[in-house]
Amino acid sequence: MELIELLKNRRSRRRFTDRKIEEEKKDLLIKSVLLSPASKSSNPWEFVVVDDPELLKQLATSKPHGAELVAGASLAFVVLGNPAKSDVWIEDCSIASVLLQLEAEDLGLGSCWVQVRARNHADGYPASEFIKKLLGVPENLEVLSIVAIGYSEEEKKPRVFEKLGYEKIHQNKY
């Protein structure tokens, strides 16, 4: 598929079937995020990949709202960065999400980006924590996002051009 036709087909899944993920296409996603551009090669991401059924309903929890969904993906991937190794891991671990999302979109499957960098568990302590202390997650790495993976059961149009809000840009000066 054409980049522009993966970006207009590309929703958010929030609902997904029973179906497992063929060990194939899992490959493909963890290449997918291994080759992901990082400021300075400096490759500060690491990633969780979780498909075991117990720790994805775990993970649903990691936060009150928008982590539901993770429960019923068949595949989440938790993006990890490490601060030390760069200034803007929280870009370069969004690079590896966005990415991993396209590739999930050109494989046929659905995805959905669920934020925990900044966000609380419902008991009122990082979501981060949580996540880090269920994974056993190192110390010195942060946890910026889940992303759910999984055969959609829901069906989005794509995005129209005619409606993309070109108002939002400016040529040569603002």
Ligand SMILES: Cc1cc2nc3c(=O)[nH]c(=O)nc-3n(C[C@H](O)[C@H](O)[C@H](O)COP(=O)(O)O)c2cc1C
The other form holds:
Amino acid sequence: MELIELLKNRRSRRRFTDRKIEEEKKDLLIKSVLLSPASKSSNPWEFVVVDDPELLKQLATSKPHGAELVAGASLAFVVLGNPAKSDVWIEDCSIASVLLQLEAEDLGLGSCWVQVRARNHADGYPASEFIKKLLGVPENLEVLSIVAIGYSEEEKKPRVFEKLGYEKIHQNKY
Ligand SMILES: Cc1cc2nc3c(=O)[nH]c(=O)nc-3n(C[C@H](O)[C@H](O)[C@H](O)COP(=O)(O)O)c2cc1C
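Complement to the form predicted on its own: the form predicted together with the ligand:
So here's everything in the complex, that chain up top.
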């Protein structure tokens, strides 16, 4: 598939089948994040790859809204950043999260980004603290996102060029 077609087809998927993700696909997903570009090649990201159904259920409770879908995923990448390694770790981790979503799409998998940074757990403390405790993540790392992945159970229409927001595009000057 041409990249532009892949970009049109990629939609957030929040319902997944029980089908497990094959090891070869998991390996390619891991390769995709490690291929991410990063400012000054500082590679400030690390990833916890979660396929334990009990942990996935726990991750789904890391914030009150918008994380429930993780419980039904076969796999989740918890994207961690090290602010001491880069002042633009958020950008670097965001790029890794998106590349992971595109690789998932290319492998016939569905995915959804679940925001963690700047979000709170239902009990009022940072969602990242909940996740760090759950997964044993060192204190000096931050959690940017969870990318939930699985075989999608949803039919979603690809985007169409005619409905893109061309008003967002400014030529030469705003
Ligand atoms: C930075 C970011 C944070 C997001 N956080 C969540 C989230 O916490 N939960 C969720 O269900 N979707 C989340 N999404 C998915 C967006 O809701 C989705 O990308 C958007 O509605 C556009 O739909 P599409 O992905 O199908 O094109 C997030 C997406 C981005 C880029």
